[in-house]
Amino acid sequence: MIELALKILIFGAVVSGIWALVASGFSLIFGVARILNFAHGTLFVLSAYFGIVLVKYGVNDYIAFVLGILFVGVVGVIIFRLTISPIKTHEVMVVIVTLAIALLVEQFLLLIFGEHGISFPSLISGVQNIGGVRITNIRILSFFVAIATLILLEVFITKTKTGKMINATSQDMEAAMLMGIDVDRIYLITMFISSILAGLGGLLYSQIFATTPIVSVKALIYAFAIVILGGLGSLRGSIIASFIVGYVIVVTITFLGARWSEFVMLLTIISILVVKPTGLFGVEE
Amino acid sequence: MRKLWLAMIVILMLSLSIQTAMAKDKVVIGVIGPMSLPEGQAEKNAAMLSAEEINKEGGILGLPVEVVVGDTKLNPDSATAEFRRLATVENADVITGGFSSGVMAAMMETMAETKTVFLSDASSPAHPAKVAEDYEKYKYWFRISQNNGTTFAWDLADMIDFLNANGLKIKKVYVIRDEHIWTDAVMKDLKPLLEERGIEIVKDVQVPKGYTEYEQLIDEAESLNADLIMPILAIAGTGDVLAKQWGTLKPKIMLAGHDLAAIDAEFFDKTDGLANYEVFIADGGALVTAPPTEMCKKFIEAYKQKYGHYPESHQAYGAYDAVYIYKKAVEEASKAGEQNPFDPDVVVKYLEKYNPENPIKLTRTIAFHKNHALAWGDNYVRNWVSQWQDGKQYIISPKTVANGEFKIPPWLAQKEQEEKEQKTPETTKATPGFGILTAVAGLSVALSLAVLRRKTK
Amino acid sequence: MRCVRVEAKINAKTILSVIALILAVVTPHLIPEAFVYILGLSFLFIILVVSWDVMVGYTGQVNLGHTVFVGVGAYTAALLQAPERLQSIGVAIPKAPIFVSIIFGGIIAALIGLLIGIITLRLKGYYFALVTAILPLVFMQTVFVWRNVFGGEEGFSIGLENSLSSSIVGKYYIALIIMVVCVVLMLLIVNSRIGLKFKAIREDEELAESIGIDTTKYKVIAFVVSSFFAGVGGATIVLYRITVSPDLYDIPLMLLIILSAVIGGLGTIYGPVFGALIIYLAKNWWLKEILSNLFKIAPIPVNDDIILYLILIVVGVLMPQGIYVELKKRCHEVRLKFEKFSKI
């Protein structure tokens, strides 16, 4: 039973861990300028093939790495350029420009790549054996660089000037404007800090699982279904989010089987929203 | 504005309407399949490379052979829609292709509709079932790129036997399965066949498409002491991922079965290596490393020579013999001096000679039975068991067909030894990525201390 | 003066209405029978555009769950026609006639509808939208999880004999009749009192709210009126084309609707009508031809949906408020400057 419970734990943990940063990307975006980017769960899939076929030529693993990461930001920032900032006020319309593009290039890495999982290759291998639980190294390591992540994207946003900014810009970006911060800059930034959070949650769960074009759906929906569970626009509440959907679908695999495990998160999000319409840590707008 | 819209469409209908007016002076192969996927483009390419060497040797009775093509998008909407555009539209003497047993369902429909003869593709019994209950309405299909699925039970039965009698001691089997009706059939004939060879399923998974929590079923069958891991998969899609954590875990379990993303020949590299040892059972009884026939051999060059690569599943086995054993029929029904040698009801008559005791050695060895399935055995057509042996396919039985030997994992092997040295005490070893570990997690300790500090400040 | 340019503007609309459909009568005669087929399909389609904008282009109310209503009313009729499925629940139904399956398919769809705008309709701004985009996930999860009955990921067949019409041209006329008998419906509905609320609300909550008019109230009729209409529209692509996946819950379709509505026109009825059979028939007909073609030429990476996705895009970015609107601006711009021109 304790085993059980161990068990329960560290799976939960580890699987929460990637949401997480991905959930905190699209929160973000969210929170400073306002706009769904459906096309977030795009972002986790490209950083992944773009690391791959760096890999593919020949560049060393950490590099591809970094430069897979890198290049999702630079991704991240055109999208917003091009087609978010011309409709930003018009919120559905944005929901429904980044839904295309998510499913364009869905169809678009199809054809390329097919419809196989693709692995990028691990950074490290092995297993680690925590109280008669067995786990592998790159699940742990990926749980650490996500916390890893997530604080110093908290430090970074609560202590540097630029940080600052865009926490100013986020709470209101009227009186943002009036103190003279470059509001259209800031946008970008977050972008780009929204969209490597994404890829780089899409190249720890290459390694773990692998890619599919299909994954920047799934990645969408659980990035979606947290944000909204934590509360639109709260990073906290989002990252909290992300470990009761862990939770949820870890236990509802041990307990009931695989086939209930995304039903079961589903109906949870669902039926905590009928109660508390703005989800977990939402602020009424 | 709507008018004219309306006037260009009529306009475009009919002048489209003209070209089904004419003669026939050719013969039409329409290829069906879900075209983003490899499954799809294999069928495509190999029909096309065969229509190309028909047309070489003098076409089909003379008439010139054309390749039309149709997306069935795995969406039985689109699927029935483009094989009634093939059939009524680009007026196809005869289809191939399909995959997936729900669109297959949905097309039967309108293959019954449109009368035309459909050399097909997808596993469920359901199908033959069909023809078997109304001959007159189904009659125009028949099943030729793989083996009724009942027969996959009976595939994974004999792999069983054979690990067994290679080195391995299964008596109890986890299976993890797609949550699926076609895996439901093998299931229903494999309980009766794992019984009478005293073997227990200890658990029996059902996963959904696009799974990938594999580790913690791997845990679990570890914990109910499995020998074998059973996957039975095709439509979850992620037997890639569960083939990776497989070797990354390394537990003292075999992982052998029904694993159809194990059969892309880029399945090792797609895995990183990791799915080294895994046995699987090759669907549609034929592989690259391993041609059942010298017509698959020179098939298998040619298709490489033409596309630059080697096919990308085994749909195009089925393709190919289809589009060549049409060829045949018709020209048998010809030589017999039937009026209309493409009239389908004709052409089924013919087809139907290709019975088990008069099969036609293509690609494969091709037969049918009475219920238009494609006769199964080591003489026919069947799922060869195969492994994975660093970064290459080889089959491994039966001895007939077999181009190499079955290698126990070294991780299993030394199973076996510490068996036989009464359990020696496991002891965890430090890996090198163990040090990067508590790296990143001292690191990311020290980081929220640091924060929690400031902030209390 | 502005009266009779009203009466004209509706006697064109009539007029080319009627033209319309005896177009749509006699083209069966015209082109061969798969045409036929798929553009008896692209009439089904008009009723799930034309009745998403009943709800998004009059109340202005964001729905992205037009689907999970469109497939309710499809395994709803679906299941009607099969109801040995549902033994395995331990559900016994006898067989509906299969004009009382389309209705049950949007009755049924209704009270779902009916239930999620309760509950969601209640709160302004983005809530709506982001509930109702989840929703069809959550749908399109019971199809998996009971597979006995829904068939999984790829549904089931009704079997031939439950069609709409045994003949193809058959099913082409009913699809024409129910498609020309929904819109009439939902024309009727927003030409009415209750319509006027509807745009009241579009047009600004808090006032429509302050003159006294129940907006939840309001919103969740449209909401119901939207979801009935979707569950016919269901229902009967399934009777029409005798087999029933859950592809009618899935995003694509979404994004084929809304594709469809933006082009047409937002709130204008006859402009998604338009939108629909343009959309619709591109994606299973044309496109396909026009890339087929090209494809001899060079091999692209590009499909029919990518081709759709990038208009979509395009469109969504240029003209978020739909092109209908986008164009009345336009050309009431160059009116005016046409008629300070002429004063000059």
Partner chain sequence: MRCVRVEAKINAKTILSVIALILAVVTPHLIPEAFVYILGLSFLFIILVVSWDVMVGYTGQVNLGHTVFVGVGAYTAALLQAPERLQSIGVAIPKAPIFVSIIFGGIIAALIGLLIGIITLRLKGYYFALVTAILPLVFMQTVFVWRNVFGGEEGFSIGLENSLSSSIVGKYYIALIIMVVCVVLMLLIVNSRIGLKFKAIREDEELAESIGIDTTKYKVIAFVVSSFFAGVGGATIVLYRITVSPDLYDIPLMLLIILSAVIGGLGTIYGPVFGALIIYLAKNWWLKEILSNLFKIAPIPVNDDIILYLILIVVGVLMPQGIYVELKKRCHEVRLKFEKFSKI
Second form
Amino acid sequence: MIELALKILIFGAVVSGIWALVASGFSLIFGVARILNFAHGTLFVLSAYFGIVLVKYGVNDYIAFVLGILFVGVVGVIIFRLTISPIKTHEVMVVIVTLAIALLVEQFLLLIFGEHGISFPSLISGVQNIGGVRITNIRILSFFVAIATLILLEVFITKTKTGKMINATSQDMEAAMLMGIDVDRIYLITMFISSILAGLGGLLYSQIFATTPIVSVKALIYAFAIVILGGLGSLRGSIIASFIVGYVIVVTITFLGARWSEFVMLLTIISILVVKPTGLFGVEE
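Switch from the form predicted in complex with the partner chain to the form predicted on its own and print that structure.
There are no partners or other molecules in what follows, just the one chain.
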């Protein structure tokens, strides 16, 4: 029984850390620019596929990992500049356009790579035995990378000049403009950070689980559900909600099987939102 509890604790932490990265990126761009980027899940899988292609053509695994993250950061900025920025005041149009981009990229990846799952090579090998639970080193690394990244994000937002400008823009865009902040530049920086968070999550995920083009939809659903649960625009809420969702998924898989995981996860979120419609850390508009 203790071994089972430890297994749930460890595996839940790893899953939660990865989804916390993805949800934080989704929450960040919404909190600053009030944009629901439905192409966020696409960036999640695109980083993995780009990194895998680089490795296939002889690029060092670590370099391919970093380039995959930077690649989706640039892609995110391009998407924002060319498609979102001209219509960002029309929320419904933003959702439609970003969802269309997501579907187009998914179809492109299906045509090029097919439906079969592929994985990014593990950056480290080996297995650790923790209290009788065998866990791969890449899972341990993924958890610590995710936590370290989230801590760095918090420090960046709260301590740096650019982070404080992002925070000011998220609180009141018009006041930020009056203070001399280049809001359009802040939006681009925020989109870049949001995208690399999704990209990092995607590359960590693809070393543990198989990645397919349709995983982009799963990533979007999870990120959106987590952000709603945590409270729209609340970074800390998204992180806490990620761990709630992560552990619900792992517990459900352990006792009921994988096919029940998303059903129970969504049922849990709906139940919490019935009690607190604004999410765990959301506020009334």
